[in-house]
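Have a look below at one chain only, the form predicted alone, in structure tokens format.
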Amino acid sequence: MSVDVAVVPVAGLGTRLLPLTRSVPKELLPLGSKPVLQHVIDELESAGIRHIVLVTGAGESSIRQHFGIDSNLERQLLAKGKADQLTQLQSLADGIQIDYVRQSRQLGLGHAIWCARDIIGDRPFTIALGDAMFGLNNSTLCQRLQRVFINTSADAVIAFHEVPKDRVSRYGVAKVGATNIDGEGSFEVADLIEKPATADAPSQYAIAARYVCHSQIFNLLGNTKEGVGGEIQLTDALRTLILAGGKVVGVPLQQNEKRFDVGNFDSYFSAFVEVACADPIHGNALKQQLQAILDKD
């Protein structure tokens, strides 16, 4: 069994980043020289994913334009002798089938995943949130999730990262069961709590924007009622799976797999600077400029 299809929700309104996201989807905001969604697509491609379903909202046209073919722009680049830029443009999602499905109403992450059910069918699939990337050097997170999913015959596998205790209320948090169940540091997820109060959090392991699920999750999502925030939560459907005896496994991030996201201005500014400073072409010059700015203060 292989996992070669992924669902990427990109339908959020990005309200915490207004007015920056007034006309640009947060998933197309740049992290260094590429939009965050391009980083996500590249990550999935390196994990062997060849079919991606983008669940879109109001920003669908911009996203389609980014990954579509622009013959006029390609002709201009060719005419101006900009072969490197032309190659970069033509390589966007090259060899990957991208399908689009519209989430007509903002009913939460769980509902966005459910919208992809007809395209995914009965295949196991990866879920990658379109506003978060991991690491700076070819993260293997998705490959590890897929490997653990297959090797442990799990119903779902979830990536986790440890967060400070005062931030657990922002995430879905795991209650940890048996540990090191596959020799790679993975653990049994005994329960999941969506955005718990600090005192009620069963651990500091927070869900980290990547999953692999069996297609049965669609039936569970279809029967999941509105939860935190009045939305249909993927965490609630996964919790139902656990309580019904399903096998859910957690995979912790490795040290080099720092999460970069565009959830709010603090995280976005920090992520942009760090990713841009790591750029092999422009990074050193940027670091010198930043140091000069800091030296003035």
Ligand code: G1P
Second form
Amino acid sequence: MSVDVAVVPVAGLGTRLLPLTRSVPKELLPLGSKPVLQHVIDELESAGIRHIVLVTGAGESSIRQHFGIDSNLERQLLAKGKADQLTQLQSLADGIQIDYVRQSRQLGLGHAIWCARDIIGDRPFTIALGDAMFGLNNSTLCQRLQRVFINTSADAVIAFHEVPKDRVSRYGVAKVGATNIDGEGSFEVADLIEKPATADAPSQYAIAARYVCHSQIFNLLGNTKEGVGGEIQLTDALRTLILAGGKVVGVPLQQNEKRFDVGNFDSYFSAFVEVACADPIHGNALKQQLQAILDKD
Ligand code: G1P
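Given the form predicted alone above, what does the protein look like in the form predicted together with 1-O-phosphono-alpha-D-glucopyranose?
The complete assembly is shown below, putting the previous chain first.
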């Protein structure tokens, strides 16, 4: 068995980033020289994913434009002798089939995933949230999740990062069962709570934007009632799976897999600066400029 298809929800309204996201979907905000969504697609591609379902909302046309072919632009780059840029452009999602599904109503992450059910069918699939990337050097997180999914015969595998206690209420949080079940640090997820109050959080392990699931999750999502925020939560469907005896495995992030996300201005600004500073061409100049700004203060 292999996992070669992924669902990437990109339908959020980005309300925490207004006015920036008034006409630009948050998944197209740049982290360094690429939109965050391009980093996510690159990560999936290097994990062997060949078919991606983007679940879109109001920002669908600009996302389609980013991954679509623009013959006019290609002709112009060719005419101006900009072969490097042309190659770069043509290699965006090259060899990957991208399908688009519209989430017509904003009913939550669980509902967004459920919208992809007809295209995914009965295949196991990866879920990658389109507003977060991991590490600065081609993360292997999705690859590891897929490996653990197969090696542990799990029904679902979820990435987790440890967060400070005062931040647990922003995430889905795990109750940790048996630890190190595969000799690689993976743990059994005994329960899950979406956005718990600090006092109710069963641990500081927060769901980190990447999952691998069997297609059975679609049935569970179809029967999941509105949860936190009045939305249909993926976490609640995974909880039902656990309570019904399903095997759900947690994979912690590695030291070098810092999470960069564009969820709010604080995380977006710092993510942009850190990713841009690591840019092989422009990074050093930026670092010097930042240093000069800091020295003036
Ligand atoms: C979603 C999930 C949550 C997870 C978070 C980050 O929340 O519902 O469980 O921890 O993504 O991956 P959101 O950020 O959409 O509110």
